[in-house]
Every structure is written in C-alpha cells, then in structure tokens.
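A single chain, nothing else alongside it, follows as structure tokens in the form predicted alone.
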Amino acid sequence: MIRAVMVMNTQGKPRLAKFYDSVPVDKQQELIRSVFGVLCSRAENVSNFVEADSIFGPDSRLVYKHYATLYFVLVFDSSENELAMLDLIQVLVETLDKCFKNVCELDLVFNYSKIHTILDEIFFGGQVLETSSTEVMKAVEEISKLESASNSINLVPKSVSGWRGR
C-alpha cells in the first residue's frame, strides 16, 4: 500500500503532500521535514530507494526522484515493488508535463485542485488505479469538461431573464 505522495522543492517546502493513512497535520509536517532531511543528505550517485523504518515505522520504504528543483517522493510498504513505484513517479511527472506543458514548481502551487485530480486518477486510498499517463490525461480532460459545463449552467431560464430586462 502506498502511504504517502510528496512533492517538495530543494529548500524543503512541501508543494504537494497526500497521506493515505490517517496522520494528524502536525505529524505530517514532522514527517515531511524528516523525509527532506534524508533526501538532502544523500549523495547524487546513490540509489533512489530508502528504508524508511525510522521515519514511518516498520515495513516502510521510500523512493524518490529529483527533477530540476523538485523531489517527487512515494512512501509505501513492502507489498509494493520499488521499481514499480519509481515508474509511478515517472507516470506522475509525465502526466503533469502533458497537463502543464513542462511542469514547474509554480504549476503545483497555483493548480492545486488539478494536481489532486491527477493524483486521484493514479492513486485511490493508497492503491494504484492507473499507470498510463495517456489514460489519466483523458480522465482529467473529461473531468475538466464536466466542471466547465457545470460552471456555465444558467440557473435562470432565458425567457425569465429576458422578461426582467423589459
């Protein structure tokens, strides 16, 4: 099971954090700081896989990928394959790139709801739903169409609104 998805910048500021276990906010912040402490102390030439027992408890692993100024992190238990989790980070980044045309840190900050929609299409309750960035983009585009259609619904019939103008 996936326990958490995190994206943080190289200064340690979380840009996205989604926990699939029930974790209080203050504990989430402590965990994010601990993860950043581990990531920034690692050399560039070491593995992207980390045993996270000391941070998240027994049977916890962490995989990360560093892109430009962002760390993408997945925390999971031993039932998940480490290489598959690394591939899921790649799927997430590819999907974000397709959605935002070369994603950057500001895209994550200013498009919070769209980012969570993408996450919800890939993961649900700590389980992997979709591994194809193309399929995720189709679903996200469909959701965006539905949202824009619901925003454009006029609750007052045109005949009544035209009548008021007379």
Second form
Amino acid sequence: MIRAVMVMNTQGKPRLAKFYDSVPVDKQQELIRSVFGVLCSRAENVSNFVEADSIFGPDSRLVYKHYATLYFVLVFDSSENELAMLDLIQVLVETLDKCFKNVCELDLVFNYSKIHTILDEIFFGGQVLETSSTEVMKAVEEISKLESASNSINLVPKSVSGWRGR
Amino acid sequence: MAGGVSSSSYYSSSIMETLFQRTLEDLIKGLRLQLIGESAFVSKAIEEIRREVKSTDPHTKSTALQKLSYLASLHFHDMSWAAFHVVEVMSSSRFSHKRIGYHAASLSFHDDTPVLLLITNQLRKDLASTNEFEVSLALECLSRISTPDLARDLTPEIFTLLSTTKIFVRKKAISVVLRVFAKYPDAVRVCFKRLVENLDNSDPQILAAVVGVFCELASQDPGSYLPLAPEFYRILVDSKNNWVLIKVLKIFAKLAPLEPRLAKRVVEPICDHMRRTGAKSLMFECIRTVVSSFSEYESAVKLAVVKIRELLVDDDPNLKYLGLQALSVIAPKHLWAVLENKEVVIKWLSDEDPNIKLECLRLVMAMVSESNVVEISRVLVTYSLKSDPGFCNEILGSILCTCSRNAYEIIVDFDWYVSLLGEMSRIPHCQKGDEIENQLIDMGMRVKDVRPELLQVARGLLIDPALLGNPFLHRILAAAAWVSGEYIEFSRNPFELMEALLQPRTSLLPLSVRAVYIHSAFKVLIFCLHSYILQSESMTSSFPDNLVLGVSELVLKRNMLEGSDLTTCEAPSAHCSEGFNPSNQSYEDLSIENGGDRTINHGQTSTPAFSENIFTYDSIINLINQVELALGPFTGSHDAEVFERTRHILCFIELIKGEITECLVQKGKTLESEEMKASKIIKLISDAFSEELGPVSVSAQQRVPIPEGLLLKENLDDLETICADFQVPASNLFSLGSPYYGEEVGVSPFGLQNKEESEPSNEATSLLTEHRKLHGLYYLAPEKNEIVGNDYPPANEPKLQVNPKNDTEDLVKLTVQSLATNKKPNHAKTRPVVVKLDEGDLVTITAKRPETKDDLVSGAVREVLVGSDTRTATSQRNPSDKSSSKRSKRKGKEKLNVDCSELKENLGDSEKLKHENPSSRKNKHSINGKERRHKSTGKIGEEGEENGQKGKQKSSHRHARHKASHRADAPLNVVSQTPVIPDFLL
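Having seen the form predicted alone, please provide the structure of the form predicted together with the partner chain.
Next comes the full complex, and the chain you just saw is listed first.
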C-alpha cells in the first residue's frame, strides 16, 4: 500500500502532502523535513530510490523524481513495485501537465483543490486505483463541471437574495 | 481586507463576510507576499478563519474550511477544533461545499474524533446517492477515517456498491473494503463473496482494484487465500495488464511457499512473463518473485539470474540498484549467482550512487568466507580510507558485523583479526567504537589463544597519546584498558602499560572511561607486586636493613585504617568463594602460581627487558609512587566510579606500601608475620583478578530461577515511569553534586551517554544486592562485580556457587550441565578455540518468524472460503466464560501468553509450545504462564521497556479485536487447517 504522496520544491517547501496512514500534523512536518534532507543531498543521475526505513519505519520504500523545481515523492511498502511507482509518478505528472498545460510549480501552489481531486482519482486509501491519465482527466473534468454547476445555481448567496427579496 | 471591513455594522455581517472574505487564492497570494512574516500571517489567517467558519452562510463557512484545510495540509496547523464545522459543511447539499467538507474530514478526522458518531447517516445518504461523484466522496472519506462503528453500520451500503454497474464507483467500493475488513472483520461474511466475484470481471479497472485488495489481504495472512489460487492463476495467465500482473505475482510470492504443488504449477507462467515482457517493472517483479519464493526451481532461478545480469549492466541506475537488490535476496541460497557477477559488484563499489555502493557492499560481504575474509577485509579497509565518512563507516560496520557473526565463525586467524580491529580504530573517520569495544572484550573472553596479541594491540592503542583526543575512540580505549588490565600477564613490560594508563592526556577521557583506566591500573599494579613477591620468594639473597621504612609503615597503616577496611573487604569475599569449593580453589591457586612463574620464565628467555631484575625494589617503589602521584587528584573526583576506584587503589597502596619494602628487607627475620600479611593480601587480590572472565550466555538470566517472594510483573510499565523520574536526579546523585559537572559533560558527551545507560543498571544493582543477601548463590560473586563494573558484560561462572539445599536445585543442575557440554572446546581445527555458550548465545533476536496470529479477518475469510464445517472444530466458549469477570481473567491470561510466546520466539527455546488450539487454550494458558513466568522476567529486563511496550501494544490491540468479536457475539474460529485447493489446478 502507498503510505504517502509528497511534492516539495527544491527549497523543501511542501507543495502537496497526503498521508494514507493517520499521521499527526507535526509528525507530518517532521517527515517531510527529513525526506527533504535526504533528497537534497542526492546528486543528479543517481538512482531514484531512497532507503526510508530510518524515516518511515520498517518495510517502507521511497521513490522520488525530480522535475524542474519540484521533487515528487512516493512512500510505500513491499506490496508495491518500485518501478511501477516510478511510472506512477510519471502518470501523476502527465496528468498535471494535461490539466494545467505545461505545469509549473505555481500551478501546484494555486490549485490546491484541483490537485487533490487529481490525486484522489489516482490513489484511493493507499491503493492505486487509476493509472491512465486520460481516465483521471475525464473524472476531474466531470467533477469541476459539477462543482461550478453547483456554485452557479446560486451565484448570489442565499443571504444576499433574501436581503433583496425584502 | 475582510478583517477591517467586517467590523462595520452597516450591513448584515454575513453579507460583508461573503463579499469581502478572502478566498483560498487570496490567502495563498498573501502567504507568498509574506509582508509580515509567514507565521504571523498564518496565525492572523487562522484567527480570521475561526470567525468565518462560524458564519451561517454556507459559502463563507466552506471557504473558511477550505482555507483551514490548506493550512493544515501544507502549513501543518492543527484543525481538530473545527471538527463540528466539518460535519456541517459535509452535509451541505451543494457539491462544491460537500467536497470541501469531505476533504477536510478525511484530512483531520481520526479514530478518536468525537463527532464521528454524527456522520454515519450523512455517509449512508451519500453512499446511496444517485450522483456517482457524491458516492465517490463518501467512499474516499470512508477509506481514510473508517472506525469499527462506521464500518459496521455502513457494511450493507458497501455490499450494494460492490456490484453496482458504475465502474467509477465500483472500483472505489472494492478498495474501501480493505479498510472496512480491517475495522470490522465481520463484514467479511457479508462482502467477501461479492468481492471474489469481482475477480471474474472483465473490466481492467475493476480487476486492478480487486487484485490490489487481495494483495493486501494476502500479505497479512496468505494461508487463508490459498483456495482462491485458481482465480489468481487464471489472471496470471490471461491478463495483459502489467499492474494487475505485478499484484498477482505478489500474491503468488506469498502463496507459493505454503503449497509446493501450487509453486510447481505457477513457476512456468512466471518464467514466461519474465521472458516475454517488455516492461521492466513486470520483469523485475517476476525476478523478485522467483528469487524470493521459487528459489528451489533451478531453471527458474537460472533464468532470473540471466535477467538480473541484464539489469546489472543497464545504464539506468535504478535498474542496477534493483538488480543488486535481487542478488542480495538470492545470495543466501544461491551464492553462485553473486559470484558470477563478482566483477560488476566490485566495480560498482565505487559508484557515485550511495544506494548502489551500499548494495554492492552487502553483496561483497555475502561473498566473504573463511578463505577470503583476510583478503576482502584488507581491500575494503584500504578502500574505506578513500571514501567519505558515511560510507567508510558502512564498510567498517559491515566488516565488523560479518566477522563477528556466529561467534566469529569465519575467522581462523584471530591474531590477524585483532590487529585488523586495531588498524580500524586508527582510521580517521571510524565511528564504530562501540562495536570494536565489544568485540575486543568479547574475543578476550572467548578466545584464549588471542590474548597475547590482543594485549599487544591494546598496548599499541594505549601508548599512543594522539588517540586520546578522538572522542570516537574513547570506547575502544576503554576496551584496550580493560584488556591491558585483565591480560597483563602476557605483557612484556607492565611498567610501560602502567605509564600509558596514567599518562596526563587521559584527562581527555570521559570519566566512565577513566574509571576503567584506573581499575586496570589497579590490576597491573597487583600483577607487578605479585610477580615481585614470587620473584623475591624464590630469591635467596637478602637486602641490607632498612628499619626506617618499617616504622613509617606502621604509622601509615594506623592512619589509613579506614582505607584498609575497604581494601580487605575484597579478601574475605575471595575467601568465600574458596570456601565453597576448596579443592577447586587450591587447584586454581596452583595453576595461577604456575602461570605466573611461566610468564616470568618466558620473559627471561625471550626478551632481555623482562629479565629477573625488572621487578626490582626500585622499580616497584617507583611504580607505587607513580600510581600515587597520578591518582592523587582523583580523590576529590565527583564521579562515583572514579572516586571509588581511586580510593581502592590508594588505600591498597597505603596498606601494603611499607610492608612490601619491609618484607624484602626483613625477610626471614623478626617481622615475618607482617610480611606474610602483605604478601597474602596481594596474593589474594591477585587470585581474584586472575580468575578468568568468560562470556555470558544470552539466556543465562532466564535460567536463574526467581527467588521466592520476588514479585516480577510481566509488564514493566511501572518501572518505566519510575525510571523516567529517576533520570534527572540520578545524574546528580552520581556526580555528588559536582559544580563542574556541566563542564565535564560538555567536554565528553560520550561520558554522559554512557552514564545514562548505566544508571538504570545501577538502580538494578542495588536491588540485586538485596536479593543477593537472600539468594546470593545465584548471582555472580561480589568480587566479580567489582572487577567488571558496569561497563562490561559480567562474567558467567555458574559452575560455582551452587546451593544444594535450594528447591530449584534441578534447574541449576540443568544449567550447569548445558553450559558444561557446550563449553567443551572443539579441537577439530587449527583455529583457536572460541568459547561458545549454548544456542541462546547465537540465536539472534531478529529471527522472528511471521506470526500466525489469530487474525479475525483471515478467520472469517477461511470460514467463507472453506465453508462453515470448520466452525464445529472450534469450541464455542463456555457460557460461563462470557460473564464479565471471567472474560477479564481470560484476557489477563492471554496477555501473559502473548508475552510468553513472543519470548519463546526470541529465545529460540528448544521447548515448544504445541500449536495452540482455541479449544484447549484455556487450560494451557495457566500452565504456560506458570512454566514461563520466570523466563519472561529476564528477557524483559534485558530488552528494556521498549520491548515491554511493544508487547503491551500488541496485546492491547488484540484485546480491542476481541472486544469487537464479543460485540458481534460470533466468536471466530482460527483453526489452522490447510485449506483445500481444488484439484483441477494442481
């Protein structure tokens, strides 16, 4: 099972963090920090695996990929395949790219909600549920449509309409 | 900004809030501007959110919650206070709000969130919604926060969704089952069949989800899922989806070891996949499956090794790394695979990627054997000099670990190994002080033949003043000092060693190490004096009179009466041990004297330095003066250990100083009785010191029966709280309120660390002494403790001190016998004898076999799969057992048993508990409890609270589960029965 998905920039600022075990927030911060501590010390062109037992406890593995200013990190246990997880990071990035057209760090910064929508379509309770970025995009678009529809039904807030109706 | 405007009371506040509320985007922009610093900005924003979230307007409320979720998720602010608002927003009819609410819930709710009780109906409603995205939200939330109650209440809804036609929802419903089963095992009875039906589904998404679920379930208890093997087999052969195949392979990796017929059948398709697939991930999974679970299928392994080779020579560092990992998995069973790739492995030892280097190092160590250990270690040590500190220590650590494995199994030439340790200690980056310390001492105790060389190495380390400045070496120096004291009889020049032990730069050492130095100096002194006496006794010549010294001695002696008390207290204890076995003692006396003579003779023949005149009157007096001078300042030491030991040695000197000169001067004359006294004391102490220290069996403590009236709880939690209280005052207690204590800590962080480790044992020592008063016979003789101190493993001499009157006589006999048989040296090889104790010495604690715990999920799964006939096999609990008092009793017993069985695993005890059967469980618990109670105590004591806590956690976990089963009022069976696999597969 997948235990955590993290995206952080090369300064160590978290841009996305989702833990599938219940982890208290301060512990989350600590984990992200220690992951960053390991990642930033690694050279380019080395393998994408990090031995994570010391950070996440026994039977945990970590793969990461470095894109431009961002690290994409997946933490998982022995029921996942390392190379498949690397592919999955690729899927995630591809999906983001489709969604934001040439995705950059700023897109992640300003689209908190949308990124979580994407994430929730790919991962579900620590399981990989969808590996095709087109399928993910389909669902994400549907959800966005639904969201804006539910907002436009009542573009003017109830309290305001009530006030006008007087 | 909202903060300022909303205070105006012109309009309804909710309108203002809505119109001027900062959106999440505003918040992010503000954070990025960071005009007033991030933390200030965030706390201001939180304040705002606290106000806005109370708004009656759903839009304002949900926006506030969204901002809060953002801050919780990426700025790590607690949002548990908003739990009730989360529930409110979740129940909004508008999808966008609902989504925010659900997101916040899955982010912030946990098992103890009180409002969880309020969301059951909301979830139920949304699970039944016609809008698949609403259903999806509820499922997603459930997969994160489900509790036993939620899982129980919502099982019917999940069951319905498992066969919905909407793929989008169905795959999520399948996945959520995992969490529901974990929380509410009885859901298995309802949902399992439908879950299995999904294995036949042709939709790849559904299949991926359901195979993923089974992969997780099977990793917890593979045995229960054997009946489903045909289904998995079909998927393995038919599926084209790599994700699905990887998961199925993982399932088979778990199932195959349980059922050889299955393995035989599956191995071929796996090899097919390995050959054909273009996807590296699938290929690697096939390789891993073969090397980990099909290692007895020669052809499959060969194919896998060919493929591993492909990975190893690939340019992609990831593939290289995984290839190396696969090799290290296969190394224990098929070393040839590693040897075949030896060149590659050694080449990549210098790769730039630390992962690859480390993996190569492991493989190199796997190749180490008796014949090549010298060569490989040489290469690695040289290499470590060139590598960065981190990797250097990895190398040293793995050499140390490999060479010491199984009581130095692969070492033939111990002299070489000891000098290698000496060499390692001098490597600048070496931080393996603790390990080297342990091994130096351990070898000293186990391997008799290595002691002379050991002493040489220790000497080399001790006399080098440069080493004293390196804090990483302090532990090694402590070991060297101990060795030099303990095996001083092999020294060519004890005076030189004494000088090294007392050199001024020892002030750089932490106090705990200095204490060892001082005590070793004591031993060296005793040795010199004893040799001197032996030598002078054998001499016929007499010296000119010197009455002045005799007088001053008498005066001194009177002054130091207090001191002599201290010193002589060792002598009677030596007498004591003599008293128990006089014949043995006298024999030892003889041998020691002979030994002493032999060394002297040896010295005479081999080195001129150790001629008869080395222990001259002058040299001895010089030695004594030197010791007095060097140790004088320590009488004011604030460290208890240092102070105590210094006092011992100084008082001893005062006691014998005069007499030693006297006895030579007045030999055979008027003061003969005085002379006898001094030399007798020296002889006695020397005897005490030359008592050989042996290694201690790991299980030695368990063999000591618990004295009656001693209450040891299974659970040492109370102790932990006590110790926690003690931690702070203890350091003061032992430093005697030193004003300089802080300073000293600053100088030597190692000293402090060591102190903290030894303090709890000091606590224990005081308890021990009390027990010793009552049952002293089962503990080490007091003078032993004195010698060894807290820093070293105490000697184990169970052959002494057997009290025949004790009622536990039999057990002790057993101990003696087992030790005796195992201590027998094996002269088969030219290799020196390594004293090994019983199997307890060697069995590593890590060898924990996967527990076949009575998992409720798998119990239910078996029941569903195999049919209900197994139910009859399990005895239902007695009706009387259900009364609450009995139940709690049972729990207690069970808890005890958990500890015991864990212990049993750890110890590798030959005694075996029969496989537990729920029907006979009740009776057995009591028996087991009694039988093993005494064993558990020592273990827990040794392992410390950590272990105890673990045990407790585990047991409490089990209790929770039992509670669940009680509530369901349908006790599950856990019969370990090999499930029937349909024959068409096999």
